[in-house]
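Just the one chain here, laid out as structure tokens, in the form predicted alone.
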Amino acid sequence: MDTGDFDADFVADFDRLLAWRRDVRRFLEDPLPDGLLDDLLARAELAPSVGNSQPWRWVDVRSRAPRRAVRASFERANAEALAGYRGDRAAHYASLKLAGLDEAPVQLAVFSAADPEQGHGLGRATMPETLDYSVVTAVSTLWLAARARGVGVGWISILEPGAVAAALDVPDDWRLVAYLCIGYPQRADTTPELERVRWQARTDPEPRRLVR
């Protein structure tokens, strides 16, 4: 029986995987091999969820019309975000490539079901937001599984959730958590792009840790 023990080499490889997991913004247009997306979603389904509710809902966005609607939503939200910056910061923001919507072969919208029957409400009576948190764990699991296979993931957060939900015609009680671009990256780097272009460097973790 597999006891789940992992040797030092595996631990080192896993730590390396964490360092190489990056938010990809530039993709090759090459399609993923048949079945690979299914494999990645199968790995994501292993993620923990509150009450074993598995509240994540995956929408594989393939059709042109919803893709165009999502792209239009991004353009509106991006313009609004740009208007919130001034001076050098505005110019810096304008120079960033913030979407892979034009190149990534796979676009995956990830929703959270607001009150899934599965799980029977366990663990979320006082913190219903744990459903959304559970979806994020599934996204993170997908991200690591993808990177381990040489596939990049970019999380597009500059969107209008209502417009995306309407474009994809999903149930009213589904809440958008993530819109992911998935494909092979043009380049791989352990340094986050926003750090590389000097938007924001990583900081010392100590101030974010409290002891009580």
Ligand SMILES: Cc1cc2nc3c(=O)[nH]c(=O)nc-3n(C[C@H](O)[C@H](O)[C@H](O)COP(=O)(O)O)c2cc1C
Given for the second form:
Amino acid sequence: MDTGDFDADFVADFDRLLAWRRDVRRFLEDPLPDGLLDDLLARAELAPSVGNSQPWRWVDVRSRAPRRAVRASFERANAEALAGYRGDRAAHYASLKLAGLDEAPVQLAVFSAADPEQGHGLGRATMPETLDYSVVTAVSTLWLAARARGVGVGWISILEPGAVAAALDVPDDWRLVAYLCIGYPQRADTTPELERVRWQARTDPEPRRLVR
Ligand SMILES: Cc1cc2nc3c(=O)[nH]c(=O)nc-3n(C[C@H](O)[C@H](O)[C@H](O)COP(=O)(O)O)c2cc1C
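For the form predicted in complex with the ligand instead of the form predicted alone, what are the coordinates?
Below is the entire complex, every chain and molecule, led by the chain shown above.
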């Protein structure tokens, strides 16, 4: 009988999963097996949410036209971001691969509903942003569930949210939280790509902690 207890081996495996989860931008073009995306979405639905509001909304972006529009939005946003850097930092930024839009077989746009009926407003009167935080917990859950199955996820935020929402023709009260590329990664690694290419390493956690 399943008692909901987790043994030491599972905990060790789970810790390995956390270490091996990566943001992936270099994908193999192999499709995901039928049903795998549904499986990942079912796991993501287990995430916590404010008032149990389940504000996440998923759009499986399959058609060529919206994919092209998202690609164009990335190009514009990326060019604008590049223009904000100077000198060596600009050259370094220009060399980064910041999206797997051309290779990943699955693209998933994740939105937050502004005022979902579920939850009846509980927990968000003073912090309405908790709806968005809830969506992020679902993305994070999906990310780990994917990695546990050998599938990589890459989160793209270098996008114009309005342009993406328009391209996908979603309801007006949906706000873009994440645009995910999903597929099999070209390589596995315990080091973030931005650390490997010397943009930003993980740093000492100590200065980020306070005791009061
Ligand atoms: C909210 C959010 C937005 C992100 N946006 C981008 C992005 O636009 N392009 C990109 O290449 N990586 C993006 N990332 C991935 C981060 O660069 C990555 O998580 C970080 O470098 C640490 O690497 P790791 O996830 O492999 O540990 C994003 C991650 C988060 C959580």
